[in-house]
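Single chain ahead, written as structure tokens, the form predicted alone.
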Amino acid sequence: MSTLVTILVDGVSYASWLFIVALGLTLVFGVLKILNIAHGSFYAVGAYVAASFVNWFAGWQLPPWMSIIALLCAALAVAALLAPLVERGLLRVFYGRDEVLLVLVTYALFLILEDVTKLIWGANPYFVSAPYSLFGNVAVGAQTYVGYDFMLIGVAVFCGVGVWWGLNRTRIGKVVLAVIHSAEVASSMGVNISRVYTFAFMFGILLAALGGALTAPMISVQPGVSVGVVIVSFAVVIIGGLGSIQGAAIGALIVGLARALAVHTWPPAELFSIYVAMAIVLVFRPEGLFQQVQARKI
């Protein structure tokens, strides 16, 4: 009983932070219908920005709970900072054209991206673990868990149901709607498209970015951090279908409570265990299970 319960806490733990970062990633695929290869590179600059912060802020001796607020501020520099420039800057130039030309333009900027953070922060590890050891430990049972794991749990829920809320119940979220089912005729009744890609887009990377910094007290921030996330990422939201914000919370639970049985009952068949699981949903779902058809356009 008590390692099912352990399975249990460490899988929905897991899909959590992957939650967070599959809702950007499906979140700009739902307005920009792009497929964003560099989506685990803007996840790696906030989990390097949030050590930088954290790092920056003990040094001025500030109380403990201030790594919280640092972690947040990374994410937020991340979005505010890097979206716009690659939005405007890059994107922008190739809207309109091949979808295939789009992700070869992402993947481009997931190589660049991946060499800029070796240069800025080297190829050392960072380590983190401040804010690790602010929540204490949870008593389930007869196990202990680390506070900070249900945490991360809680801002899941929350970035979940606010973004659901914010699309389905808010002016702005009733707008980006509008684009996401016709850009063209949003566009024929005033709405400004440019604008509204920008804005999808900076909060699609802010997830990323808070994803990346939630988990930097959890991990050894270190090169080639992105590859893993992005791909894990991918199986989260073609297991949920693509631009579905249920879907992604459905995907990253399945993926992250198949992962945490692997870790428990057979270790090596981790990353395996994942790809068996998104075989499994696309056998009899091939669209993912959250996946809308679409009517042929003539």
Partner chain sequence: MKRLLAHPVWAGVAGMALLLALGAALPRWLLFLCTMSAANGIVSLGIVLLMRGGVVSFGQGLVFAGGGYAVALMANKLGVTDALLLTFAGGVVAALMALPFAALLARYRGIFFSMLTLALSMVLYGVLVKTESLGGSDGFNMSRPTILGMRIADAWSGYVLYALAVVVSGVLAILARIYFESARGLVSLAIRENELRVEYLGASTSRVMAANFVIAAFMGGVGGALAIMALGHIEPQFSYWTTSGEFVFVSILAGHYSVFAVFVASFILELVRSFSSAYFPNTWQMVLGIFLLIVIRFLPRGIGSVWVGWQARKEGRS
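Having gone through the form predicted alone, I am curious about the other one (the form predicted together with the partner chain); can you provide its structure?
Chain alone follows, minus partners and molecules.
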């Protein structure tokens, strides 16, 4: 019983980290139809900027809780500065090309950002663990967890609900939905597609950077942070269905719980638990769990 609780808590807390990142990925795919391999690089940039910001804030002798604000500011800064630069300066050139070609464009971007982060921040590790201890410890059953992990679950729920509400209950959200459904029709109805693209990309990158920024306190920020994240979040959005928010949530939960189950019961299976889950889902639901099957054109 207590193992079950532990598996649930572990699974959900891993899933919430994954969900924040995967939500950004799925949003960018939904609107721009780009499967962004460089998503992990934005995650890494988010972590690096967060590290710089926290240290910077610390220099001003602010109260400790301000370090959380620093993390959020870092994510916002990446979304506000880097995302438009990439979208307007680079991706825009390739719109309308084949999906696979766009994947390669983002692969190139991934390679470039990998070296750019190294040129800016060097190879030395950055540690910003101050925010990690802000929320104390929480006992659940026999285990003690770090409160920060539960804060992450809260952030993930907030992001998920926020995006859902934003898309379904606000004007701009409905415009975005229209573009997701058909960019052509939306455009002929007078929607400024180009602005929606920029906005959606910025929002997707905000989530990636937020994921990175919130993870920064629990890791050492250094080269190579980006690599591990991409493939796992790919698995999540493929399982859930590309472009679907519920899908990303369910996908993240499946991956998180599958992994926790493997670690607690049969550790050797951890390495491919994710791919096996992904392959099984794809075999039965090729479009993913929450993707409507599109009509084929004749």
